[in-house]
Amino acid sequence: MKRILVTGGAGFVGSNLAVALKRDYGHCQVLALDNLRRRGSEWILPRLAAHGVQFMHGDIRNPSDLAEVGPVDLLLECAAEPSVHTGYGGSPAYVLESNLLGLIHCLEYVRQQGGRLLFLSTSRVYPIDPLRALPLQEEESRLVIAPQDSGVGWSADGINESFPLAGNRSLYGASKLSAELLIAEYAALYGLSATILRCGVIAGPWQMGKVDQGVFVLWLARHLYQGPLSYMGFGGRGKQVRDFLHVDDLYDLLRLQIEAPDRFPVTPLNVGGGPDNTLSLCELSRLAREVTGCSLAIGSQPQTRAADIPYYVTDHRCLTDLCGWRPQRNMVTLAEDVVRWLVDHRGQLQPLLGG
């Protein structure tokens, strides 16, 4: 590869692939393409600038943004609006230009001027109704599948590819899976080169987390930091459970897409930390107080909102049998890691991060 684009890439996710790829691949030009909308992008610039990776002021809503960059060998499309939470009460507008319109403008640019598009998509695909179905057990700090359930597309093992599709799972969760058909749909007629991978919660240091999107960051930092805190939704009581993927772990597997391309079809792929790497937010609580030594009394809000769920793990069992990638990195190591990061700039993330 000569040149690699990475769009929405002042992002979080965007950010920390394009740096690591820039690392990894020096011989390549590296292009970080965002519209600096979301807060504390502008202050990831100095970063991109500091590893080698080329900015460019941009929007994947404008196709002539896309057509300045040029002909590139990889479009890692990251660009997003990335709140379950959007359109409710609110237009509709942003989260379906920019994931859906968004993305068929880079469709078009990959088709017109070739290469090889990887696509993160979200977990949030799967419909609400159906995951608030799951038959849930409440344990002292969680709620669980007994082993011994299981169901279409769902066991212990968390869900998988399989689990059914229909119902409404927000704007987001449909932007996303309207863009994944329009993905396989140019596959099959343009033979265009794609993969597309469901993500799970990315988390990790240079997040700028937020209640409704990067809740990992924005607990630790708020333990730190000394900010307020509620468990929202379900009762109040914090038993709700994710899985969580340090973007270190991405980052192993795009470098494996991209030195065996031909392996990944462009079927759909979950993708995040898995059974191993699960916290309710009551856990997420302690493992706050043990690496950042600081106590923090939490409040509560029991009621539930329009798109959450109390449950997602992600099974990607497929795509370990596939490629053999599974994640390296615990919940403690991405805490320290996080940790060290919110004290090595405090400075700057506590007026962001704080509360």
Ligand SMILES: NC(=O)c1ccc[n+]([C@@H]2O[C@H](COP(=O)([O-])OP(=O)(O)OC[C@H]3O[C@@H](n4cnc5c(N)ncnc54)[C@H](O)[C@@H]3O)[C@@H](O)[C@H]2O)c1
The other form holds:
Amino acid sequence: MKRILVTGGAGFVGSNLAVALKRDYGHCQVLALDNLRRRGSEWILPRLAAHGVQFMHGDIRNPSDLAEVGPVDLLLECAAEPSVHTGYGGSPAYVLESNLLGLIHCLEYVRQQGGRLLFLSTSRVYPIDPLRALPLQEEESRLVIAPQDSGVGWSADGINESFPLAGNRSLYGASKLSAELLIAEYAALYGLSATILRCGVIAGPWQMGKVDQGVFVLWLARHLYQGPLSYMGFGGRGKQVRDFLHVDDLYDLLRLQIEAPDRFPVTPLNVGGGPDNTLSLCELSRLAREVTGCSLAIGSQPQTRAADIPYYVTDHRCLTDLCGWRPQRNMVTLAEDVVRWLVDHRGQLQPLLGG
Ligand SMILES: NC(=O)c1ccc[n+]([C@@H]2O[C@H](COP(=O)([O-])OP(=O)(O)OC[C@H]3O[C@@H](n4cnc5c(N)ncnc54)[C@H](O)[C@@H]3O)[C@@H](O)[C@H]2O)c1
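Right, the form predicted on its own is done, so what does the form predicted in complex with this ligand look like?
To see the whole picture, the full complex is given below, headed by that same chain.
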């Protein structure tokens, strides 16, 4: 490999992957293309420069911005509107133009110029109502699936790739599922080499956590900087559950794919922290208190938003069976890494994340 392009390269995932790639593949030119739409992305640019990643201001909605890059060996497609709540009560234009039309431009770019594609899809391709219909039991601090319960695509080990796809999933989820289908067609028609990772919640340093996206970082930041927080939806008691993946664990997987690309099919694969790395919001509050040493009164907003789900845990056994990958970093390590970053960059981050 000589050249790698990371679209959305000034975002949370893109910038972390770009910096790690440059560290480990120093002989490669690593390019980060981003339109800097996300608040805070411009603040990442000095970090990219300091690590030898070349920034290009560009927009995947414009094919000419991609053409200007020239051929690359690997395209990591991380540019997106990443909020599941986008479009509700507003225009669908940006999420569709960026996540779908932008992806088509990326596909055309790779078809014409060559190179391998790695696409970051999402667990939000799984539809909302069937996820809400899972038989969840309420325990003291969280919702759970009982060990004896299971159905097509789900069990106490989480949601796997065979979870039925019928139903609505948000514009964000629909844009990503459409993208997955198009990638598979390009693979079949044009021999495009691609991997699709259906990621659950990812977290880590350099994430600009918001209510819409990046809840792990938001929770720690608000504890440390003493900003407002509320348990939202499902009665406002904070019992909804997610698994969390450290962005460095995602990078470990990327390295496996770079080293042995032929092992990975174009079929979408679930990636996430898995059953060993789950937290409810209440439990995240407890962890945040322990790691920051700060307590916080947390409000309650019982109303559930249209795209909210009460439970999602990644069953990543398909991927583990394929290549041996599994997350290596637990929730305490993740929280400690994030808090270290929040403390080290307090002057810049408190105005952005403090509320
Ligand atoms: N963070 C997560 O928990 C998570 C989970 C599942 C999937 N993903 C996927 O991972 C990818 C990266 O997410 P993230 O968390 O880093 O989000 P992010 O918002 O931090 O980064 C996205 C970056 O893309 C840029 N961008 C947006 N539209 C663009 C466009 N049209 N052209 C060029 N750049 C554009 C933004 O400015 C931003 O810097 C996304 O595709 C997202 O759907 C993220």
